[in-house]
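For reference, the chain that follows is the form predicted alone, supplied as structure tokens.
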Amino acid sequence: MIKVGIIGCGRIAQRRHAPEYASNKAVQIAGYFDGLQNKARELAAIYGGTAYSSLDEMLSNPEIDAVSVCVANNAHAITTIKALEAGKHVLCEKPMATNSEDAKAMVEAAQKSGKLLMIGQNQRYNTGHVRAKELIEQGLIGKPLTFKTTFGHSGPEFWVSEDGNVNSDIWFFDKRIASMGAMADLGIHKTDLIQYLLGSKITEVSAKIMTLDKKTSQGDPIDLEDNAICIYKLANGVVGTLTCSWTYYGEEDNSTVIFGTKGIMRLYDNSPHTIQIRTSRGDKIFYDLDTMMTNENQLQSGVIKEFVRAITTGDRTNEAGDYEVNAIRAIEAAFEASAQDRTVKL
């Protein structure tokens, strides 16, 4: 039996880890911490397990195999290497740093430690972009040339509402806790799953990051971007294009696009088949897996699965390492492009 910690209980801990960790024969949920100790009370009382006046406190007890860090964006990377220091294996949500040196630091204290360390790219895990992936291996669209890849909803305001009143005064909208915004809520997934489905590294980014529409309670603009297009080159060649947005208010859109030398494949698209494939000789191939976890029906997310089973069996196949820093880095270089207005080499 694997016993954890939750390290944050806000909406990510409320809403997935916990649940899922819960549901979970393999794991006992033993403690919780948060800085509003209310919070983490009110966890433990659902599922039981000690609320922690420090992280200290969780952290020295030697009981405690693993744990979530799911605190702002800002803390993900000091909290992740205080966890590896005192022994703990780490599931840190994304994005897994708010630079690319932090990123590092925690793969670095992860191989120090011996622990797993591993990022709460949950989009790795559906069905659908596992198929994917092995069937652009075994070559069902020929070689890949281009790609678009989209992840827009109507922001994090929606997310983190408890009792159903839209909150524009939240951490995501506060660029000293978060850093960035869609790009690191949203766009993160995105350039984590391009390198996953295409097994290849960004090496060149080109980008448009902006404000459109996000305000605060006072009718100010958000000081984070709502909206990113980028261009990212791949080292093997493959290029295409990544949007993230939260001012999709309408339907949620969260799908991606392969063109290949043989055919094109369909990834989530909101059409009733997981995967739609057409190739050059006029074959309609479908794919009926799964469906893409919204904000309005969430759905396991596979990441507390897959971090038990890699403590339990010793595969770390999905551990954090230079894929994982790379795509922190494609952030960044978003970034400078964008407000350099030129390409960016990694």
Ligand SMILES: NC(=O)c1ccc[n+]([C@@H]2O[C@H](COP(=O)([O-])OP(=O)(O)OC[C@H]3O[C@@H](n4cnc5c(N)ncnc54)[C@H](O)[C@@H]3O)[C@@H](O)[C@H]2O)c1
Contents of the next structure:
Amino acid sequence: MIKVGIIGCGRIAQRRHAPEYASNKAVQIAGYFDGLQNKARELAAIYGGTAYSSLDEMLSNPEIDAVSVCVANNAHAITTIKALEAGKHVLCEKPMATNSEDAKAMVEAAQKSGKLLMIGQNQRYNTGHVRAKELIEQGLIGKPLTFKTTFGHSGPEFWVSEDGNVNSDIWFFDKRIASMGAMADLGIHKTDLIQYLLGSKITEVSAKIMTLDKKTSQGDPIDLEDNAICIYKLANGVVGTLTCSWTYYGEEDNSTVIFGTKGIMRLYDNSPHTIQIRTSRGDKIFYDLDTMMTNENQLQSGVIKEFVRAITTGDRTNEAGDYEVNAIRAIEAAFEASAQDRTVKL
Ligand SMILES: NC(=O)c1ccc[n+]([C@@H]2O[C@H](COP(=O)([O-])OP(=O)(O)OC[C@H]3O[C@@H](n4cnc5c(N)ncnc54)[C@H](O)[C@@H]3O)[C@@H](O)[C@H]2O)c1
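Hand over the structure of the form predicted together with the named molecule; the form predicted alone is what we had up.
Below is the whole assembly, all chains and molecules, this chain first.
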């Protein structure tokens, strides 16, 4: 039995980490910590375990084997490193860190401690994405040449709201805490996914990063981006666009399309089919697997199950390393590219 602790007891902990650990027979949730103590107590009341009043106290409990880091973006690196140094396996929510130096330091801390570090890049575990990777590797659409990958919804104010009342006084709109806007919230998912699907790292980035619509409660534009459009070139020569947006009002877009020498593969492209393939010979191939999880429709993320499996079996296939650090570096490079109106090589 693995004993886990949850650090940061807000939306993602409430909606994914706590229920998914609770439904995993190999796990017992032993403790919770949040800067707002009532949040920790609320989860303890539902799932059992101790609500700690300090992080150090929780991390010094030798019975806790692993922790989920579900705090706001600016505290991911510091909390993760502290937990690794305390000898805990860590599942850290995305974005791994707010800059690539911190991301590297996290990987180094994991290597030094010998503990597992995984990042909450749950899109990799969607059944459709797992199958798509296999089909690409089998050559179904030939050699991938270009792609477009998109993640857009109406904004984090709808996700964070606990009572249905939506307002702009949220940390996702506060640069000091969130560090980045739509790129940290959504862009990192697809940046990680495209490297994973194509088995290659991003090497060049150009980008346009913008604040088009979101306002503070005072009515001023937020000082973080609500839209970003990037061009990524990968080491294997594939080139494509990443679009992330907090201004897709009406319908979420969480799709990826890969264009290869022998056909086109559409993933989660607002169609009844998880994967749609159109080959250059005119064949249509459909795979009906899972649907994409949305803010309103939370499904098993797969990442918690994988974290537990990796700890239990010692399989480190999905531990954070070069790819995860490179994804953060690509996001960082997109900001440099947009600000300086140039292409940035990683
Ligand atoms: N994988 C996904 O798809 C996904 C979805 C949503 C959020 N997230 C990530 O999860 C993280 C948390 O997001 P959320 O939506 O749960 O936000 P939230 O505001 O609902 O919850 C964050 C919680 O952490 C606590 N907290 C913040 N900083 C802390 C610190 N330094 N020490 C102790 N407690 C602290 C807050 O009090 C709050 O209860 C974010 O980094 C976000 O990017 C991931």
